[in-house]
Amino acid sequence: MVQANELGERFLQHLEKLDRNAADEMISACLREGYDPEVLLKDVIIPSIDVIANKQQNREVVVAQIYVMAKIAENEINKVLIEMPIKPRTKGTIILGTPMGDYHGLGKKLVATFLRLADYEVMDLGLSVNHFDFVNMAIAFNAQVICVSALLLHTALGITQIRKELDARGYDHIKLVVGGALFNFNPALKDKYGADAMAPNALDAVRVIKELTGGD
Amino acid sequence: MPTPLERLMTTLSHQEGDRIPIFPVMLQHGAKELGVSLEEYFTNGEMLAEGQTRLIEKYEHDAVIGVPHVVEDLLAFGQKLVYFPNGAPVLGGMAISRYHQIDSLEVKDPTEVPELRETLRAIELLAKRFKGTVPIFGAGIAPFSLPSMFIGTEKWLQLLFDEPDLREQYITRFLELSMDFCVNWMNLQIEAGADAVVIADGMASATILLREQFQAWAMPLIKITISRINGPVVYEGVGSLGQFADLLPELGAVAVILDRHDDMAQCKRALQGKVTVVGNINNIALIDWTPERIEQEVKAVCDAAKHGGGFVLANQGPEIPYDVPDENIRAFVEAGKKWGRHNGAVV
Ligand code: B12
């Protein structure tokens, strides 16, 4: 049978390429000899998603080529994912939205994606979301992590009344994370809005969040 | 000592005169001057004219911008825009939300819809103002862009990057008819009095598209777009652009608007003597950075690109916030008037 890396390989340039159906074929493939679905997981899939990631913080792909990439991976890793034994994602909850008045849905998009893909549970509270309601899910869901994506200046007001809401009400061990143009054009916004911390992009911010809840 | 137009017109054609043109991109300042709210502000023509007026008598710049935003445009697509105090308004929601309503998506001509109205009205009086002596700025979304904000930024991506049945289907339908709009907006506001129009185009710049991408989607409609507009103009990559640097040129504008991350001497010296290269002041630092902080970074960029002409200082982006205090328009100001200089050397 072909080894881990060889096929991380292959997957990677499939990737790369933006090319679907090399994907789809080769993992269909692999699960159709018998791989261990745990192995293309780990060693095959998510591999290359972290080369991606390194590739996005020195600037050298671009939104259109994650967001493809992003949905690719996702098809290949729920196709995986269902011949496993079924597990809950086992690194906690996040709740995500934009703050209210903010209807930029790609980044908060391609940060959920990212962080299912690393196993967390994702509450995805949609665009223009109210503070409370961020709060009140985070503490129903029993949330480690809110996360804010943020591509005005205007609205994202809304980030420092969650931190408010927060503190007021005892659960400030709750994390605060934000994103968006806006942090990666003045990273210290993030500390004007009372945010425990931000990342200029979807990759870092499963980074940043394991960070901080002291996950691997 | 020149008018600010003199001073735009030396170099667009490559020339240092007295200085570099100065232009802080203020579409919510004059609100302040006015002291009414931004809604009030952006939906009257007099109110946006008089505002602009204000702010170049109180900083000196070089420039006038009768459109008070850019999300108006959608307002010809039946959408609504819901205000905000500190900021552009947002979008209500979308003109549609499956690719195959773009075949009865109708789209208004811009002269029945109240605040384009509004908006040219300000061009106008800002040409009875200063025709001949302030450069007078129109502005819009690009087509390439606009079909982000009629059926929202993802459905665009995936239609582009994810759908190539649909998008043999429907892409030559939105691009058409984002076009055609674009083209009319900005020619009705020429025809009201702008010098020149600035195209958005933040979806086609290299933070959205790959090099191949903007070359096969992209730069065919820019190009078209351009040369049906009856005026000059200025292509604004919202993002960045340094990327495709060695491409502009083709483009027909005669301006670009580069981001914070373009390297300005090295987009200055792909486009020198061909395209002027406007930017990059980083605007949302604006709001944070001490006016000797400005300073520094004003030097810098005109230390990059002012030499030979073919540039004018500007923030990077579509506007300088609202919250950006004056005492830091000002720095920027005085910063590019000191370090914008050319010595007295007419080339
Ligand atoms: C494309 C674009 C446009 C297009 C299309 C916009 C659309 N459909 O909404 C056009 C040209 C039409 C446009 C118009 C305007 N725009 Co615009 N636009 C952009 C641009 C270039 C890219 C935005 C984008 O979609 N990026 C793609 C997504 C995927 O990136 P992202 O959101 O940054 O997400 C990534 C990271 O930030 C991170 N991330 C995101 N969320 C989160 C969350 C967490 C928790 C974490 C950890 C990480 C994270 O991960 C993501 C993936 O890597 C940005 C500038 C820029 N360089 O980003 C300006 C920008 C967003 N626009 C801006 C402005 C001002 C406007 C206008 C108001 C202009 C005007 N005055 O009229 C209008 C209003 C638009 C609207 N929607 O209401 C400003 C906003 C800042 C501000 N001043 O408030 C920006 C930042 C430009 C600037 N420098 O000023 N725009």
Contents of the next structure:
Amino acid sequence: MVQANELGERFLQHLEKLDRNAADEMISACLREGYDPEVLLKDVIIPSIDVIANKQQNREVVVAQIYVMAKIAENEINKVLIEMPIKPRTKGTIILGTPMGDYHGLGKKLVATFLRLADYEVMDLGLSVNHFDFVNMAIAFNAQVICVSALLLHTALGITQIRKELDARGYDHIKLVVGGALFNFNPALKDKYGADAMAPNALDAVRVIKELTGGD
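Having looked at the form predicted in complex with its partner chain, could you now put up the form predicted on its own?
FYI, this one's just the chain on its own, none of its partners or other molecules.
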């Protein structure tokens, strides 16, 4: 079997060429040949997305390219997830979404995937979520953490409203974790928007949430 790092290089090339068919054929072939779906996700697809994200931050790729790459990657993530066994969610509930006006969902999807792999129940509210909905869902489902992924400065202002609403209603014990390109560029914005922590990527989101909630 081809090593994961080599597969990752191939998958990245397909993304950079915007070759949807080649990416799809590659992942399908790997699944047929018996590659562990979790390995494909963690060691092939995710590292490629991280490379693309870095290129985006450095303005080496344009928005139109990022959009197509994200759709290709999301399609392959969905394909791999179908092949992964369903695990019981025992470590608590996490509320997840992007703030109002933010329609960039790939990073959020990755965070949800890794949290579920770590045995958390994830309530994914989707894109462009009102701050009241974040808080109402967190209270209704007794969530420990609200995770918000933001790409743009003006949409991230909604995170401040989430914190204010939690505090006003006496639920300041619910932790607020932020992530996305905006916070990777300037981690100090975490404090400005009232978040308890910032996670630069999906793997770190799991680590940060475990630390905040006292999980293993």
